[in-house]
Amino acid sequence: MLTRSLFLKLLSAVIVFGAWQIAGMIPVSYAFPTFMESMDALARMTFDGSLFVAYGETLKPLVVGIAISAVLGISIGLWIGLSQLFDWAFSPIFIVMQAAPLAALIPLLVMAYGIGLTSKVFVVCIMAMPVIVLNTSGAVRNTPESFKEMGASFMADRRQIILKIILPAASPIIFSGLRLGVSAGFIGAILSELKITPTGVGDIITYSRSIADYPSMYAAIFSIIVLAVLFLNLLEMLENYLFEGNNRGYASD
């Protein structure tokens, strides 16, 4: 059956890329290059190194932003999950942030922090942080009471209960919060490159659009989507690998 599913995946890729190729050959629009032209452009940018330079630029705010969001988000989440006062005070903010279109803050951030790296890091942070905080706090709050009681019955102190029971029990959900945060961070990073100042991949997209070099524009977009999807899949695989034990079912069955 593995061969069947692999075959169907290939088939569906062939169908989609084939449709792209044909649509580009008709062409459906002057701004719609064929699949082959776009792949050509992608290969060219890869071999002359411009793609790597661009990604070095793009990934900077992303990596910094994700790192800050992870550290800050998990700490705040832990705190919210452990303290009722913090829960009351901070949860509503993150719940609203989660539902709100935070992208609307970008013009304000630009006014406050200019068009440099700081603004871009901020954009990544506001996009990535809410889901990290909410996942962490939810997981910590929902640690089964029996686990904590078990710890207490073995005379664990508060610190031990947090480090040895609550954190490990919550880590799968914290990790998937991180993955969702990274996913939102990608959206933020690209948004900020397109909206604030064109740098990195955003620059390739904007520039090639302005000179009507559509194959390069499509290639850049294709590459950033592939990169994001691959990275997120890798994270998901890591998640499955790390927390495999959590999926094995309960000891009773």
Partner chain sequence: MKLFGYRLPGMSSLIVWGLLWELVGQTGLTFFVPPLSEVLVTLFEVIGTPAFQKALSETAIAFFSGVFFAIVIGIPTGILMGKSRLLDELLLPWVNIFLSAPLTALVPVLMVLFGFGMKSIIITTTLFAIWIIILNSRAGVMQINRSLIEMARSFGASPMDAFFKIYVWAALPEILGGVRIGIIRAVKGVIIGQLLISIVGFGALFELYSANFLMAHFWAVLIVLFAMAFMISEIFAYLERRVSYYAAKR
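Let me have the form predicted alone next, following on from the form predicted together with its partner chain.
Here you get just the chain by itself.
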């Protein structure tokens, strides 16, 4: 049975794709293909295998960068959230990283680490990690004091309070930060392929643009959006499963 939420999502997709088709038929620009032309190019790249080969390259820095960002980001965020001294010392760094145009740092990364996998992983990390760190630290810092006082009243030591009270209470927001970090990581992975060296899906976008094959260019961009949306929906489903009844995004719920 079609749920209301799913119906609204499908309706939204129909409206967006319909507007895309109409805009391409007008056309609003010679470089703007119709939705059907882009889907035809997407099907062609899928069936000839070129899209899978491209994603094989794109997913390498993305997976490695997200894994590093998740582990380090959550660890640093916990560290900052539990210590006022470290909060003062390190929070401004990640706030600046989140606000700064990090794409400007890519030439420096290329000079330091070359044009290989290492630079691309760094780009993913600098895009994803600030979001994860700040969400984690904020969730830990804003854990209700009443929870901690209750633990102390039952003679819990600091380690037990952290593991059994603070982390469970902060977990929904930490997980939400992880989802946002993954989203930023997708942006970083494609940005690295466009700015460092054209490989993977970034190569398809760059090459298609250079030969004016705009349907293929838009098809590659569309595939990135679809993959990111599917992955984020899977993470959201996992979050709802793990934190059922406490998934509104507030540690005090």
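Between two forms, the rigid core is the largest collection of C-alphas that superpose within 1.5 Å. Numbering follows the first chain given and starts at 1. As the structure is a computational prediction, the values presented were derived from the model and not from experiment.
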### Message
Considering only the two-part rigid motion between these two forms (each C-alpha going to the part whose superposition fits it better), are I196 and D213 on the same side?
### Response
no
### Rotation (degrees) of the smaller of two rigid parts between these two forms, from C-alpha fits
13
### Query
Core-aligned, what's the Cα displacement of A23 between these two forms in Å?
4.2
